[in-house]
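This document starts with one chain, in the form predicted alone, laid out as structure tokens.
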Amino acid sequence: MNKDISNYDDFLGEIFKKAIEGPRIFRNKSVLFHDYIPKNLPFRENEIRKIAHLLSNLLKGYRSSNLFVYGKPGTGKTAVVKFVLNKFLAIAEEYNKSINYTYVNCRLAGTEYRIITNMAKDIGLNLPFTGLSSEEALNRVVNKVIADGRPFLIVLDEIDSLITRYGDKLLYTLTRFTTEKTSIPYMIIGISNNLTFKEYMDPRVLSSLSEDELVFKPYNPKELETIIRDRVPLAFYPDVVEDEAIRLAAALSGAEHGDARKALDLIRVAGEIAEIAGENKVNSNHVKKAYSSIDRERIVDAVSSLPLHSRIILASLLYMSQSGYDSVKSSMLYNKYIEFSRRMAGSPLSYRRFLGLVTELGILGLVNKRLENYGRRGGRISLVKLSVPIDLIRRALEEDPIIGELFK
């Protein structure tokens, strides 16, 4: 064994001192990546103003109209409600108006238990992580800020999430700070990449939000070419970029879906390939080759890691449209899940949990969902398609430990 070590002792002995050794291409490569809150937010600036109004509520003591904010990845959605938040905690803290706050990201918190616990955990209570029902949890929660007395602000990122997996339950419960007994401000704040969950949820539950909503629009390649010349001067060292790369990356990125996200993914990427390659500028060539790495890749690593069940989805169209079909009717699709599902899960979702599950694939882009008017008779059909190479998607299957058995 250590005799093949070391042949290795050269070639990473290389890598090592080409780190060291070699052009400095990255200033603080941080700033680049997607949770980096910048300064300066431009072309956000009626959205900033919005939130802050609504915010400001909490702060005089009075309760907020709760708020919906939508956009696709990258627009923003995230970046400019913490933007906001850290400045409101912040006069919050210069005022002394002690405020109960929380958020959420109830995609990577996974289950709508330990969105619970988070959202404990954030106001000071402790939860078991098991032994309790998530209703018996939540009440603890709600008995918690009625306790306490302060305002409560609450953010859950990715809320789509929750209601399409588990239903608008939880949100009910938050909107109920409100009655004979008590009166407690508070403002619920939810963001989504999907404009249509609501669609999921109860009449009843969307009439006690009495939410606001707030839509950001897609960058254009000028908005997003100025993005990244805000960041490149605290990425990058002097004159390593150049300026036919700030205009592929942002052209390339507006062509799509105008994401500010793959735009600075795509110069962080160029000047990664750069880099590797031991030159001391990043080029227009340099964002076409981060370019085609990312966007393969970024394919085979969503599929890899979504749940369980989106994977099952994604077979079971796979499977179909390697058997000659380019739509799927999402009823024919449902009992190929029920099929596959039965075999890696135990037991398949409700059809209704299935087409949530769906419509998240539409937003990741991964599937394309349409729906068809066939007239009086036909009525509407829902027609389901890869959207994606088939070879990327069979790829990052084929490696899943527990899917990949579909394909030996």
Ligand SMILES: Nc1ncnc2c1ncn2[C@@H]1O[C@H](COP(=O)(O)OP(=O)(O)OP(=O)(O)O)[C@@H](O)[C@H]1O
Given for the second form:
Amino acid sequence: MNKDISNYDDFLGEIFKKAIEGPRIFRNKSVLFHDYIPKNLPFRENEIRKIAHLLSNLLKGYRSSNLFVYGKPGTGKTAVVKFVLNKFLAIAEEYNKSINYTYVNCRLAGTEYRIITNMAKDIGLNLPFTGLSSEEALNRVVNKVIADGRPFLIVLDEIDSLITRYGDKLLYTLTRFTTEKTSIPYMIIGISNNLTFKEYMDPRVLSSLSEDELVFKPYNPKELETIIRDRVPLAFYPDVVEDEAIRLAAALSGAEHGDARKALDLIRVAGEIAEIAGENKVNSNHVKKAYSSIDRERIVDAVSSLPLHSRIILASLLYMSQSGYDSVKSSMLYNKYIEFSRRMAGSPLSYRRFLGLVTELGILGLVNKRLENYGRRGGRISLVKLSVPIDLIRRALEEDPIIGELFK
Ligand SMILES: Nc1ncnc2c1ncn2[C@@H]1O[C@H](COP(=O)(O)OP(=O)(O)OP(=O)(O)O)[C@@H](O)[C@H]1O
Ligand SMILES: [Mg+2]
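What's the form predicted together with the ligand like, now that we've got the form predicted alone?
What follows is the whole complex; the chain from before opens it.
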């Protein structure tokens, strides 16, 4: 036991000494976190102007058209809207214009009720955590807004997460209440990176939300390079990040989705890797390592959040790939799946549901399914294969508390 303690002593001493004496990489890592709002948002001037023009109606005491903001992940929607709002609220305060204002991230809030209690809190109304129906809670919010008589601004970020789970009732009430009961100037801004939620909406509510629309385009590699370059001097000590590292991070994230969040994540993780290795520069090798570690995280996350039967299908495909199959016929994969699910989960799903789950795994980019002509009669078979490295899937499944059993 003593031996253990002295071992710890050695390496603990080293870690802490290195923190004081070793190379310094980060000056302020928090500017690379996702919720940081930069002072400057290049390439978004038009979007910023448009939101500002709409909002200025509220300052004049008019109603503004509602706005639906759409764009792929990491294109700056949240950052831009919050950036404009901060200025809007500062000017409103300077001129003593009281505004009832609420910003809610619907995904983070979780339930419809919590979205409403968050809105209530923002306008200075306390609602009980439980006990009211969503309708009653929303009524109280509406009544408070009407009693206050101030312009009302509602921002619902990641609004798809509200609509796909709870439908459009909340939005319906919000788009109606002022026209029916009062003439309070108001505006709703809905933000999303996903359009499938539109199917869950009544066309009238949808058109009311999208009176005006703003689409954020993905950034190209050059734009991402500028975004990283702007942020690096705030986050790192001078001359720590090599130019090549910045260019590579921009190229890698630009080649994929034009996602600024990913670009900034890459440079942050590269810095962490350099720091742990005790080096004093961040170079392109660190960025490459960051790229594969972030990708690994993404795959492990995707696999661990799959439903049980999808994980069993992946385990079956992994098993067959390891026994030498490159692509596997769906029917053969189904047989293996039946065997595994009897061992793990009891009764297997029908072939139809199995195929549905395989298609979903394809949408997530974990497997690839294709149809191939087969035999002289022109029948077709579907072939399935893993579309991410075997060792990554294996690692993700081995960590799985249930499926991991199959690999022991
Ligand atoms: N034009 C820009 N200039 C500087 N930083 C930017 C710019 N656009 C985005 N970013 C940064 O990229 C990250 C992602 O941006 P943001 O959170 O606004 O994306 P989003 O479009 O809301 O994505 P999601 O759909 O996933 O919510 C943030 O850290 C933000 O500061
Ligand atoms: Mg966002």
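Treat the numbers as computed from the prediction; the structure is a model and nothing was measured. Residue numbers count along the first chain shown, from 1.
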Open item on the list: Considering only the rigid-body turn between these two forms, which single choice in 41, 296, 72, 206 is at the hinge?
Closed with: 296
